[in-house]
Structures are given as C-alpha cells and as structure tokens.
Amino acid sequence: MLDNSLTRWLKGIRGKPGRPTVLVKELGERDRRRILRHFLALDDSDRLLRFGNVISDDAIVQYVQKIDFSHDIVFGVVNRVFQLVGVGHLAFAKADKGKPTQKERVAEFGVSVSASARGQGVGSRLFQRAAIHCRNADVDTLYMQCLTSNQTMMHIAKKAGMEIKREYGEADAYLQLPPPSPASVMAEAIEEQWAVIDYTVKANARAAVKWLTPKK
C-alpha cells in the first residue's frame, strides 16, 4: 500500500488540469551560474519575500558563491527553455537544546520562483521534494521562515499543516515528518530520475538552438 507521502507526490507530478508538470532536481556545481542568473532576476519585491531584505547583486553573487553543495542541497526547476524558474535552498545545521526534534539536526528551507512560473504550483513541488528528502535523510523537523506579507510562503506553510509562529511581521514555521519508507525512498528516487531526463532533454534542445542558429 502506498503511505501518504508517495500519494502526495504522485498528485503533485501529475499536477492539475491545464497546468504544465512541474519535476524537481537537484542541483550541482555545473549549475552554480544559472542559479545566480535566477537570483539576480528577481525584483526589489521578489528578493524581500526571498532573502527578508532588499539585497544588492553583490550580496547575491556572495551567497551564492558561498553555497556549498556537498552539505546543503539545492533543487531546482526549468522551464522549456532550460531556465530556471524555481530555486529551493535547503540548509542543515545542528539542532538547537529546546527545539522539536529528536534528532542531531534540522533542515531550512528557503525558495524563489521567477514571475514566469508564478501560479503553476512551482513553490509547492520544491517544498514537497525537500519535505521527502528530509524525511530520507533522517531529519524529522523542516522549518521555513518567511515574512507575513508573503502569502505564496504562508499558504506553502498552511497548506504543508506546518505549525506556525508570528513575531514582528515573521513567520517561524516548521514541519514534523514522519520516519522514511520504502516508499518514501522510491517516491524521491523515481521523481529525480524524471527530472534529469528532463533536465537533459531540455538542454541538450537549447544546445541545438544556439548552434543552429547563425551568429550575427
């Protein structure tokens, strides 16, 4: 029988009617420069809800340089042509006396979508694939703080039943996950190796494109 877990995912690849499927992978070194693109695209607006300030491209091109992708993981997704439009920064670090956990660490999740892909339920898929990813990788507390003000963020969170905690205009939210299953490990495996089909038939097209098409 399949636990809730791999339900949820199934539904979320499928997606619903007249909506593109959204498939999530993992990112890497090779794609260090597509994530900054991503980042430095996005508005005033777009990279307060994201970073909780206004900040500058220089303050961009540090945090990503600074992104070390042999202990957090960053998934990604892109569109036709072979953009990213939707970036989730999932950090780990120890887990502090007092907090919800049983375990030695916690996860902080973070995520951006670029305006193209607003409404397609982008914000929700990176958010499912690192809920099951913690939860494979042992790690039963995920949390997410955002501002009030970004409602995409607040419905994630509500949406996820994450319980939530409001203070000076923040929200505080985390997510208990349960213990990981075969299923669970199958549901990750499978999608990421969809998303890498994907993600290879896509650039190998935009490849195509900028060689056939003459230089000016």
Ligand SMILES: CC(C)(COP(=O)(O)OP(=O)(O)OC[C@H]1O[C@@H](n2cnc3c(N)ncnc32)[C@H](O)[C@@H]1OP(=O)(O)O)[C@@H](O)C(=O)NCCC(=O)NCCS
Given for the second form:
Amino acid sequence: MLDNSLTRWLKGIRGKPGRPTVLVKELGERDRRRILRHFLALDDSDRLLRFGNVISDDAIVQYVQKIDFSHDIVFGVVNRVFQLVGVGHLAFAKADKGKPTQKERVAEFGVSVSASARGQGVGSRLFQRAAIHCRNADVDTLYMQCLTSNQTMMHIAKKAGMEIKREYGEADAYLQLPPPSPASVMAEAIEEQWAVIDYTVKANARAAVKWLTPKK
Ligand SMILES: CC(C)(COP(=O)(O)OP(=O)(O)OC[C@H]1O[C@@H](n2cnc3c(N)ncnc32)[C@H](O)[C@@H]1OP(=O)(O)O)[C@@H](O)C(=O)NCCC(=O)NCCS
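Moving from the form predicted on its own, what structure would you give for the form predicted together with the ligand?
Everything in the complex follows now, all chains and molecules, and the chain you saw is the first one.
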C-alpha cells in the first residue's frame, strides 16, 4: 500500500477538478534559451514581483546567463505546445548564524508563471516541488521573498504553511521542512520521470511540426 503522503502527492499532480495536470521537470543547460524567453515575456509589473525591481531585458539576459545548473536547481512546466509557462529557481546558500536551522545550507525560491497559464496550479506545483526537493536534499528551511501586495503569492505561501514576516511592504516567508522519507524521495522521483516523458513527447511533437511545416 502507498504511504498516505505519497498518495496525496500523486493526487496533487493531477490537480483540482477542472484544472490540467501539472508536471514539474528539472531544467538544464538545453533549456537556457527557453528560460530566457519566459522571463523576457514578463511585463514590468511581473518583473517587479519576481525580481524585486523592474529589471531591463539586458539584466534578464545576464541573470539567465549566470544560472549555474550544477549549483542551483531550476524547475519548469511546459504547456501543450512545448512553451515554458512556469519557472521556479531554487538557489542554495550557506546558513548564517541566526537562521532557524541546524543544517549547513538554506534554500531560496523565486517563481514566475506566464500570464496565459495562471490560476491553473502551476505556481503552487512549482513551489511544492521545490519544497520536496529541499527535503530530499537535507535542507530544512526554504525562504521566499515577495512584496506584501503580491496577494497570489501570499496565498500560496500561507497555503503551504509558511511563517511570514512582513516589513516595509516586503514579506520574508520561510517554510520549515521535515526530514526526507522514503515516500518523499519516491514522490519526487515519480514526478520527475513522468515529467521527463511528457517533456520528451512534447519536444518531439514540436520538432516534427517544425520539420513538416514548409519553409517560406
Ligand atoms: C505568483 C504566481 C507565480 C502564481 O502562479 P499561478 O500559477 O497563477 O498560481 P496557482 O494557480 O498555483 O495559485 C494561485 C492561487 O492564488 C489564488 N489567488 C489568485 N489571485 C489571488 C488574489 N488576488 N488574492 C488571493 N489569492 C489569489 C488562486 O485562487 C489560487 O489559489 P488556489 O490554488 O488555492 O485555488 C504568478 O501569478 C506570477 O508569476 N506572478 C508574477 C511573478 C511573481 O509574483 N512571482 C512571485 C515572487 S517570488
């Protein structure tokens, strides 16, 4: 019989009734251009919410160039036509004194979802995947910074049970995570395998459409 938490996780992937199944995959070097396209499509207000500033296209190019896939973890969700509609960036840092952890590292998470894909559970799934990844990587504290005016993100943070400290219009939220369990390791591995299959099928379909479309 499946452990309860694993069953819950698998049900979560299927999503709420009326919402599509959201599969979260770890991204790598081959996705760098797609990640860039996703960020460049964010408008000024989304850039402010995601990066804390209305950053320019050039700054986004630099940010994406600097992502180190061997150190940070970047998660993504692709839509039916293989566009990257959600990106979650999990960065690890040394835990300073005063942080609520005994572990060596803490994690910080930033997320964005394309305007066309919002309200379907993509942001929540990216957050949940980041949290289970931290658990399995022996990191027990996950931070997220956002503006207090960001009602959607505040809702996601509260739903996940995050402790939220509000100061000067900014919210510093953190989630204390339990240690890994066989179910948490299995849940992440199962989702990643499904997501890899889904990603590969969509990538091949997209390549086939490109190949079959006559060149002008
Ligand atoms: C924040 C963001 C990532 C959310 O992505 P999303 O895919 O739309 O999120 P989800 O669909 O998983 O969840 C949205 C939840 O917020 C709720 N929500 C939407 N608007 C809301 C509002 N104004 N107030 C409160 N809750 C709201 C939805 O009902 C949903 O809740 P539910 O799942 O319990 O029904 C997306 O809006 C985004 O990219 N914003 C710009 C960048 C940003 O703000 N990044 C976060 C900073 S790190």
